[in-house]
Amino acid sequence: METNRGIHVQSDSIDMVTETGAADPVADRPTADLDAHGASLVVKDLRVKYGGVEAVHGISFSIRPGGFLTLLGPSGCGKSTTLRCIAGLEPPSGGSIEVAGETIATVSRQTPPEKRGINMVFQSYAVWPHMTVAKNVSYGLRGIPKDEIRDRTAAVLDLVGLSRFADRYGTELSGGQQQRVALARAIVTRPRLILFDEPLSNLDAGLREEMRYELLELQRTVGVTSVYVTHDQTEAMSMSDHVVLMNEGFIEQADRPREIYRRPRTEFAASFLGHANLITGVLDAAGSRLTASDADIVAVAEEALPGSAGEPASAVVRAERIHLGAAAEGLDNVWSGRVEHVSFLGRYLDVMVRVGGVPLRVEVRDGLPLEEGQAIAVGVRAADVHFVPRAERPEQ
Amino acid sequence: MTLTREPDAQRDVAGEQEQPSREAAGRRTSPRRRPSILLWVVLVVMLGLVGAPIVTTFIAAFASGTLGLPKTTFSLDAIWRTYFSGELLWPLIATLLLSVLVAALAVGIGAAAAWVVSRTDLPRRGLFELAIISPIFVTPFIGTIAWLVLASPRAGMINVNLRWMLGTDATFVDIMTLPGIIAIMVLFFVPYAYLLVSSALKNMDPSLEEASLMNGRGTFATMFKVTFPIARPALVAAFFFIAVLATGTFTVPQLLGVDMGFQPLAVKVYRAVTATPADPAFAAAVGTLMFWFTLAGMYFYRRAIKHANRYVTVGARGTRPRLVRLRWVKAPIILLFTIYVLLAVVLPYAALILISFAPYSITDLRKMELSFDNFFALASAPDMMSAIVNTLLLGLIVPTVTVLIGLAVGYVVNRERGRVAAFVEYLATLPLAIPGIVFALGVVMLYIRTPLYATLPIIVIGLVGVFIPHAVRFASNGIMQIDRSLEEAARMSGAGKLRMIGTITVPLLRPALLSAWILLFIIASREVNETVLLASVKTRPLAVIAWNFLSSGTIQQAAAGGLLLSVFMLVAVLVARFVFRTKVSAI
């Protein structure tokens, strides 16, 4: 009997893997099939009002089946509200949400959350304290034979590595384990879509990193479409194939993580994802040369900012793309600066260099002899300079 | 009102065991130190206030007459009569039946109301919350007076007037029946159930329920599989609390059950004490019987919340629970709330006001003449002025003393662990298991030969003893919410322990202590069940005066007294609301 069950578990998890392997590229698959591992999601012009205040101002984005999309932004940017709207926990005040081509929420008609075939992992885990781990996980399994419930529960617990704790009560577990229970509970129902509401934010740093990999691997294994909410750019960059960067209820930029990092479209996007140095100034007629306003320098970029000739703009320069001293020579942009501050961070030196009135953060490999107060050449390739329009509202 | 907040329940478990397993308690405490002087002082005070009256009751049960009088000797008569003669079999069954039924109904209604108010899109929720809590100011006793006026079988206002309107001789409602007694008690105990359950529902992490929805369960499945199971400690606590309250309430069955000969144990005790000749030994023996009975209830309660530590969950940051849309059910629900308020507040006060302006006990609206005679009679009653003064004094002194003791107990219990602290905590919860009338009996016998007997201080002593658990809950809940590091930061900044308590702990506890004070003010100024035994002619407060009027059959003056008492409490609540900014729903 024991061995029998063991085999079952095995085959079941293999099933899941093969399901993923046979991922159907066609987006418009039948909607009622809850066993399907992923459905597309389309959010159109979504608006959400809290009392009199609009928290989300008409945003649109979509995910292909099996995709992993992250809503990224500072707290209060409307990302959690958007997620709760997709879940059905908040009503929208405008726009629509479609899952696998079926409209599940408009202003006038909303499918109740329990009928959406969506599951969610909560920030507080929401592991029910009055149930064992196994009961927590099997809670959403209904209308199928008992044997199957048991097997599926066992399989999922095995998948998250909690088989030993099946009979423990949820709150007797550590934070990381509770997180796994929440995860198991969300995937066991084989939802069309899984929503993650800052699931790692209550864990400590080491565990967070570990869980990040585990979660991603699990998502790949199960292959379910996922929407992930976080304010942590590392999580967003490392996990998702699409990032929707939000700020104050609007989408700042939606793209692949690498693209947002390489080609931010706004100052906010540039500074939110990996501290970027911003050199403010005015573009020339061609839109590829910026004359800085706080320093007597000109920044040259490979790509011009279209339609912004003569407009105020900022040059985005990443700290790790700036070269100092001898390495700076011969680059497209060479400026003279002064070292203000050097801190040793192990793998690299974090150097603050001032070029005219512009402070630049630079990451250089250790080994460069640097002294505070020393004059030094600062160089950047034109390919590593990127222009964004000046923000109209002042930075907070 | 505060039998539980989940972490509290856990502490109960630790406190209950005579040899506490330190597993539960030890986790959250610093290394054990020797008990401080404060702890010893608190222990002595608690032994005197709580331990002594209970022990006295037990000793008194073995006396031939009133304990403490010279000719009293050792006797087993009362014990034999109580435990072995079979005489109390039916009263015991009646008590059980009454308290379990009342508690079950009150908790059922209270929990349903709490769910509707906290989880649905009912409009104007604050108003409905107020509606469900408001009968707390009416009190079972005043409510009984009012319902006697309204629905006694012969002369009740409803019966009399419907008779002439419809031209029949029928009796439409009869409050002087067992269902009548149960209905009255349920009506006025619902607010307690509501307050206990709603605080549990409001403190619950909304994502626990959202997770259930995300797993495909609808509103009702979520309610019964997640919401109420997680609130179970609060539900059990409310059930137990109300069952004990109902067990110790003799006023309602005494007034409404006379014709039926319905005599639960509390009535037996009351009659044994107040009959001539009094039989205090028998009263004490019956009291011990009730003690076992409620102790058993307490045992089940503690067993039920044993794993309450499981219920402590990581709270989410301020997400609001998703509100269930009521749609067409909204109107019926609003109607139910309206009926409740009508039965518990509007009708009773209408009746009280009408009858207290009626010179004779005429309830026929056609023949009613209105006058201020009852108020004049009340005002000219010889001990009226002293009654008002007594009520005011009790209302000020009892809450103040109780809150101070509660603060000390809460502090030592939460900040000092060890056996002595655990024992103090146990003593502090014990009065919850003891019906007020039994406790009062113990206090009377304890002080009968001292100069304190028949003075105001003896009432204070008796009431403080019974109310201590409430004050301890408030203080403990408050202290637990104060992060220890806030106090430690004061110490690191050079403040001594006393300065730390004075400048950090007490100011942070102010809201909790104020709520406790207001609640205790209300229950102290209206208390009858205990005070009736403790008060002498000179120390009677308003509530006892009203009770005496009722016993002597002048219901109009009792009504006027009840009305006066209500106004008194209303003023206090308004003062609390607008001067101290303490909401009663915070209770």
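Positions refer to the first chain, counted from 1. Just so we're clear, the structure is a prediction, and the values are computed from it rather than from any experiment. Think of the rigid core as the biggest set of C-alphas that the two forms share within 1.5 Å after superposition. What changes on going to the form predicted alone:
- Core-superposed comparison between these two forms: the C-alpha position of residue 112 differs by less than 2 Å.
- Positional change of residue 253 between these two forms stays under 2 Å at the C-alpha, relative to the superposed core.
- Core-aligned CA deviation for residue 132 between these two forms: 2 Å or greater.
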The other form holds:
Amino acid sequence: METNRGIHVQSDSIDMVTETGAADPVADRPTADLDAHGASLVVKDLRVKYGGVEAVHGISFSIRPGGFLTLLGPSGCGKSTTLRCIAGLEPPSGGSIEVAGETIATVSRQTPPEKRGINMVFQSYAVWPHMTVAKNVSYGLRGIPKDEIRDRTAAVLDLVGLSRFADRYGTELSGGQQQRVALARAIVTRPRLILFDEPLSNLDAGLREEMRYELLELQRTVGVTSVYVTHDQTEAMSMSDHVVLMNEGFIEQADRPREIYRRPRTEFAASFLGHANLITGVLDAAGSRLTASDADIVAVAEEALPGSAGEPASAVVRAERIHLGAAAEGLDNVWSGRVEHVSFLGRYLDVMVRVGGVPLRVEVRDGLPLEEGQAIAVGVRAADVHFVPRAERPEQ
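Switch over from the form predicted in complex with its partner chain to the form predicted alone, please.
All you get below is the one chain by itself.
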């Protein structure tokens, strides 16, 4: 495995059981009677260059048949470029892409997009307004018997809950209904792989949340392998079997959502998911105690950071894991702080507390009496402190 900036992620970090031995949920998923079959996907050392600029820097990942993998990251990180390479809409500058063991893309040879057995759902839905819902969905089934077209179209429309809208036109549908049409059209041809390019970003917040669950249930029912691109961490965390977190064309971390959240490997991974406080400092000889740069905080963690004794590091502390006031008493880490700001956010209070020169964001239950300027104890369990190196990227 390489240790340079062209980070490789081993296949079994994606498609095998985790170190804890947890079974992969994909194996137990039911499938609908739609004759759909998901395929494995393997991306090896993929590179994409535009002139002298390399947008994707030798990334590798894989996914089992029927899995749901999300490429997550900020705008410009290379996730959509990677998706377009898988679809055949962009040529790779290096590396290879395999679907079901078949190489479909290298620098010297590319399988045409229409022959890859891959469908794509775009952000814009691409629903033809001059066609009915049924015609939109069945468009890709030309060349097969009419009875089969009718039956497959009806089955998929029923699956996405659009049977009663079969004769409506695209202009007569809401955004959520158009998205369901796009999903039905992607499923009806029974692809080996479906790619989703930020498909929910045009929907309002409430409908987006509803469609997240509908899309995931649909994917589980059909059993088709799916690769999903988004910059929305909520979508990635709630929908994915595995997440590939990207930044500036590199993979920062690839793992199950819960593992990335609880055990980020880089400062970027810690900051991008959830509300993380990063306390910078230097680790002790055991690698389990960090003294902050201004010495106002000494943070103790349950797990040491191997190979980093005496090295610069950051302690990652999630906002919801910090306790204030009486709740901080007796915890492994207790610091003296001062409340700087309190915001009411319904289910909880969003509190900014300063410990020495370090500002900490805290989420606590509503009802805790807090005032700006108030001196208060700040506590964190050692199990809720996680160390990451301060280096640009850890070795992988």
